[in-house]
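One chain comes next, on its own, written as structure tokens: the form predicted on its own.
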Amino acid sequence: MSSRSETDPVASPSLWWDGLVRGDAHPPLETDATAQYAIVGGGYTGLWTAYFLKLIQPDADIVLVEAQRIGHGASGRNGGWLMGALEGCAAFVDDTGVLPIAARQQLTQLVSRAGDVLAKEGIDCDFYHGGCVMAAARHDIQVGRARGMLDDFWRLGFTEDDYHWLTPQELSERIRVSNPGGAVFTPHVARIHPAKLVTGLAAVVEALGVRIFEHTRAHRITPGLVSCDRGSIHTEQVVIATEGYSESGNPLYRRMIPVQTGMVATEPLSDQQWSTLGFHQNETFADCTRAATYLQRTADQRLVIGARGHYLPGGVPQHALADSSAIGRTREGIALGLFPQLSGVRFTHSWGGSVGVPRGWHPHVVHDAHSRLATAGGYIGEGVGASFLFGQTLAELLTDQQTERTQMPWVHRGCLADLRRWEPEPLPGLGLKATMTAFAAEEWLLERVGDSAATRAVSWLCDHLDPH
């Protein structure tokens, strides 16, 4: 297995930020301020909310504060999938067990709508609407998982136009994995460059008149007041858009916990190398493993590979971009297991970060008209597309608009305290560690002994541990 070269340093461990030209940081808030809307968090949710607020109310006075720099959290670190999907859709079904047609339409139209807005605003973030292949790609057991996934989508009310089966031959025509067993294909996913999207969106909202302050930590958020390091914001309404970076003093603290994910990236690959891999329509790709892998072909012809993973002691978010070399090698191993033809290719970047996980394991939009606090999140790693939809929904709720989006089943008109808290530490960490250990044991057995009594026993355990 090839590893990153110690003699070939990069400016950033993350491919997304390496070489990206950024202007000077916005100044921190160093005095008291007043605003109609205060948004805490400079990621996709906060920025899309600001954007849609400005479309509805061009004269709205909006202040946005970010504890680090714009895109410091998951918005600048993620896998670059803009999806027309939500994690945990089963929580939103009607009495017949089907996702309401209006909700399905919001999701199936999401990617095209987002692409239209990006084009309109001139945000160049390598957007490519190529769909997604979710494949049985390594082990025979994955065929059943992929078939089960397809059945789940159909039970929710989606059709073959939304999700359909690819035979092993059809899979190989798109993506040339080591053991093609078939796949689910959906057109409702686009590839993007996360850092280009978040910085481009920030430039757009600033041009619309939103006041942005970076390196400004909101250490206490209460109705009508956001207290920061060196000043406070007196405001009519507060939007909390901090996701997995919701720390003490934030009403979302312990209602959202950070789980770490990470990625590795290859060196740029030649046309000949891509001819052995596929990805000719710039499809995003996942194999049906419990570790939730996510891959894409980047605009500069690299393959990036990500997977969910670990939990930091104490349930704190990951602020450093760099991941350990051991974690990086694990993800390189995933890549080589899927694509042995990558043997000898250099992996040049390895990075990680946190995604927010709610106790209910499905996302939410919450608007409390009494306290005038609002939030959206709980994306569990699927927030690139969901934040576009939820940001628009928040803007409509904040301005008393009655739209189809404000009636969606993931919208709650209640207090933030209604969101369930996680159990005290160290219970969440122990639970996740046990789950990931079982997942790893299943993979180890599948690699070495295939289908066996021991493998089936561990798979049964994994089925009961998997929150999905």
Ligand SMILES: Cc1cc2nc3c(=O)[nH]c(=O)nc-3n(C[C@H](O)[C@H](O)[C@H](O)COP(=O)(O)OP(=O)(O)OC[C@H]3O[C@@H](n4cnc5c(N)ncnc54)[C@H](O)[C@@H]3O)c2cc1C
Given for the second form:
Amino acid sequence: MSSRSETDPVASPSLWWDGLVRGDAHPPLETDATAQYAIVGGGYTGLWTAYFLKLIQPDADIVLVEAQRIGHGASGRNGGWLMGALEGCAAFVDDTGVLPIAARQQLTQLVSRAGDVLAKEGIDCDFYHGGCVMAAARHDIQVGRARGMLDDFWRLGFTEDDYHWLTPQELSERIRVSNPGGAVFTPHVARIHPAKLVTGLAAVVEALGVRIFEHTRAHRITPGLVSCDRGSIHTEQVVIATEGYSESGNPLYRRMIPVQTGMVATEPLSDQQWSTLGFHQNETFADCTRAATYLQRTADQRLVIGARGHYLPGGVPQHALADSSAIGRTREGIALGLFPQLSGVRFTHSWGGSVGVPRGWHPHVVHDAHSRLATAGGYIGEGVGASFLFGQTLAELLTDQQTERTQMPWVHRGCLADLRRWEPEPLPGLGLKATMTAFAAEEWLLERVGDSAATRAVSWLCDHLDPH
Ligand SMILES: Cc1cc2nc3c(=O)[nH]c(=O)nc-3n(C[C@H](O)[C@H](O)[C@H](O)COP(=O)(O)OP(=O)(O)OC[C@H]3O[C@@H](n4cnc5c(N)ncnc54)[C@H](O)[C@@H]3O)c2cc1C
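Now the other one: the form predicted in complex with this ligand, given that the block above is the form predicted on its own.
Next comes the full complex, this chain leading.
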């Protein structure tokens, strides 16, 4: 495994940067500058916002600053599920308890729309629209959970075309898990290569005339002024796109806290090995556990496996990846539990990153026409697809367009301070630690004693601790 540098994701052990040829870094901002739009953060949200601004207003003068390199944050480290879904979208139901039809359409059309834009712009990021299988794959108790999840989707107003049940046999025909109990299938997910997407998108926006400065941290973000290390940007409009990497000096600090999640990747597998695993449609895959697993078959024939992680004391974004070996061991265990046929396979990469979690537990697009500060995010680990939709929405809000997207229930026309702050430390840490410990205890009991009174008691506790 390669050694990592804190400042350069190319040198990090994230699979996605391994062998990816990219040019020299964009030079940092060295003097004061002016711009119509100043975007802070070089991940998908900042870049999609810049892209759509340029489509709407080709002569827009846009500066984008990134503290490290493009894709340093979650956008260069994720599991590559481009989803037509939002985590926490139950918060957006109408009086009848249903997600408004226009909102459902935005989500169910998202993956195809993103695919069309990627094709149009020639961004080759291994996009494959194969859907997603969310399975009862190890424990019998997961069957009820998967069925419950399907009911929840239908209750929100989604149809069988959007989410439907796979019998154990249908599940096995797609994915060969150890204990197939059935699954929910949705067509609304595509697989992508995260780093190819973020670098490809950056190249497109640069070609459209956006000025990108890397290794340029915004120390202070205020209306009309973004102050960086060696220069400030005087601007009409600031877009904050820093998500789980929002630190002190940023208006989103403590309104968004970083929770780490981690991944491992196997070595490339042979056709014979894939024939024992399935994934013939390059489906993304999750097993219905509270560890929130997410797997994909990569274009270079690896299996990558991710699962929910921890909250680091003090709420620090995870730049250092100090515990990547622990991250790796747990995920390898999950992979072998799901697929005993992986026994003996080499795991070659282990990495992690921070996802942004807002206090309200649902994502947002915020546009403050008065202060001219705007943001989008709070994706809770589901921002690969959502950032495409939210970036377009932000661009439309910033250019005073009235579209169906700008009317969506996740759009807030008000100030950033309306986003709730997290409680002071150590409360968030203690709460999240208690939740993660209960989840781990449930998993331990399921593995060792199966469905028992003790397991059910811990599951009950988990249901009450789970914010969803
Ligand atoms: C391991 C992992 C797996 C995931 N898997 C999935 C998945 O499969 N599907 C999915 O939908 N989502 C997934 N996510 C979440 C998804 O990657 C994010 O929601 C999405 O990338 C967020 O994009 P963003 O541009 O908003 O933020 P980021 O990509 O985090 O970008 C924020 C950027 O802002 C920069 N920055 C911060 N502060 C400053 C400053 N002061 N000045 C300048 N720059 C600054 C950071 O360096 C960073 O590059 C995963 C996340 C992780 C970590």
